[in-house]
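Heads up, the chain below is alone and in the form predicted alone; it's given as structure tokens.
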Amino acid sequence: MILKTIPLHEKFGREVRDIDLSQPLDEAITAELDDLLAQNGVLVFRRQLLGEEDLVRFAGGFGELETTIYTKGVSPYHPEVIYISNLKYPDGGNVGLLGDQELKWHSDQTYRSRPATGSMLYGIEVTSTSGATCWANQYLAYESLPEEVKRAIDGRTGVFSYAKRLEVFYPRDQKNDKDLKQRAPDVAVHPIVLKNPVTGRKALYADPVTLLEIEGVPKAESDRLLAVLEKHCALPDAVYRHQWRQGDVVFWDNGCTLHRRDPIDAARARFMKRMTIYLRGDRHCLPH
């Protein structure tokens, strides 16, 4: 079957049309979607009406699903589902996670030794006037680098620090949350350049809010290279900006994209459900 798709951006990303994710998909369609993700980095499915069991079934077709040890924001019905929301309970507690954070470019779980590189968000209550999410293609980021920088980072590993990320995303009381600090070791080491096993393209893997240093390089040179990588990681012509609509499902590959979110109007409700997937290494570039 050839799925009907339209481009999200002239260089990457596809919207998949005429597909109902509430219905079980056969293996051939799932494999076709997996190939589309490998080639495009971001997939969008509009106008979906899904229960949590539908989300779990659909996401589970692409790899092992993660269940987090972080208890806040986890669905009471399916431990693989995380609530992302700015809503609060009557006692002032948060309904979900990341209600007003993640405003800077980043890639999920780079602070872990085995990151789950697949991420999926289902927009149930969203606003069309704020809170757009942007994705930056890291194949294009790598290809835009000066040749001398490519030579300097090819084959190198980087030290990714969760403490650095905490300072960026949780600058208030949450950075001292004991539950939060259990999510990762102090540092993880990953290649700075990943290669896609399907296309052979190289992707920059240099999450700027977590990458602390390049191993085996003097600090001054590491700092210089990190500044160049940050400058190239989200060039304007390599960014897709997604304005959310109710019922949107967005599926992306953290091995070859960064993402960030625009500020959200605090008066506008936001409620999403998130799945995290260990994508397969025979189709996707993995940092482990």
Ligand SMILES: O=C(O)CCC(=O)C(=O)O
Given for the second form:
Amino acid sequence: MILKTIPLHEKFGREVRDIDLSQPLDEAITAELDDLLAQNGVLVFRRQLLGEEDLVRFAGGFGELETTIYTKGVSPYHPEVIYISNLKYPDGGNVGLLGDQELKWHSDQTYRSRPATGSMLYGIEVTSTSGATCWANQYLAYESLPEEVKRAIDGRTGVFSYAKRLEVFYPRDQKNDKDLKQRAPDVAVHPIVLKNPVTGRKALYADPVTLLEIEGVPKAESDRLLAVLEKHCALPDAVYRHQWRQGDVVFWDNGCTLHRRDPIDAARARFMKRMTIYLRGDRHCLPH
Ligand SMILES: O=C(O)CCC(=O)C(=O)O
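How about the form predicted together with the ligand, since we already have the form predicted alone?
Up next: the whole complex, starting with the chain shown before.
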């Protein structure tokens, strides 16, 4: 263990100290960070000053980078970088995606058959009074379930629906975006309990805005189980709340966490750069 870290929360998440992500990292450090991510679900790096080349290099150390299905909000310099922002161009168009609305608990890309499960946000312009992002640990969510529910969902698969996500989640401009709808799959099927390949610990994989039903059980039983899973997916003592500071990088594993965002004060500028990474299956919980 070379890196200096402090806990973000009593039960999960680490802040990594004394590291400059604008410099290339050697393989041992990258491997240690990857292990920390697998164990903790969320890593925070403060006070970073990064160009897009730095972001691409740093994120690329953890796996293949995804080029998004979005055509809007994509960096003109690096197609692997997308902008998450409430800023507008003078003509009223959005600089980035996701506007200033609240985002409910979700896990990224669960509607895809091969989700890229690593996500990274770099806060360039942030507000300290709104737009906090929260992460919920899904190992703890699984462990909190009644034994009969664990038995009922172990080994089962779920149907994850993009239509459900569009309905519950996206702002109007994306909901009506035909291009996006055509490029995104309709449904994907995934196990709803994932196993960490190193520790064997089980994580709930039941993104509540996208999971439509559990396969192989009657509809009423599936509805009952989904209601229990939703109740357990973000219990208060398994949630880390991140109030952003300029220069923060947050790196999270969607295979063992959910996240949500508070609404953003429309009068305050918020601009972030986002990267998406195909994390490796020998270290991380993957649904495929
Ligand atoms: O804007 C945020 O804080 C979170 C955005 C988000 O949910 C995402 O990038 O998946």
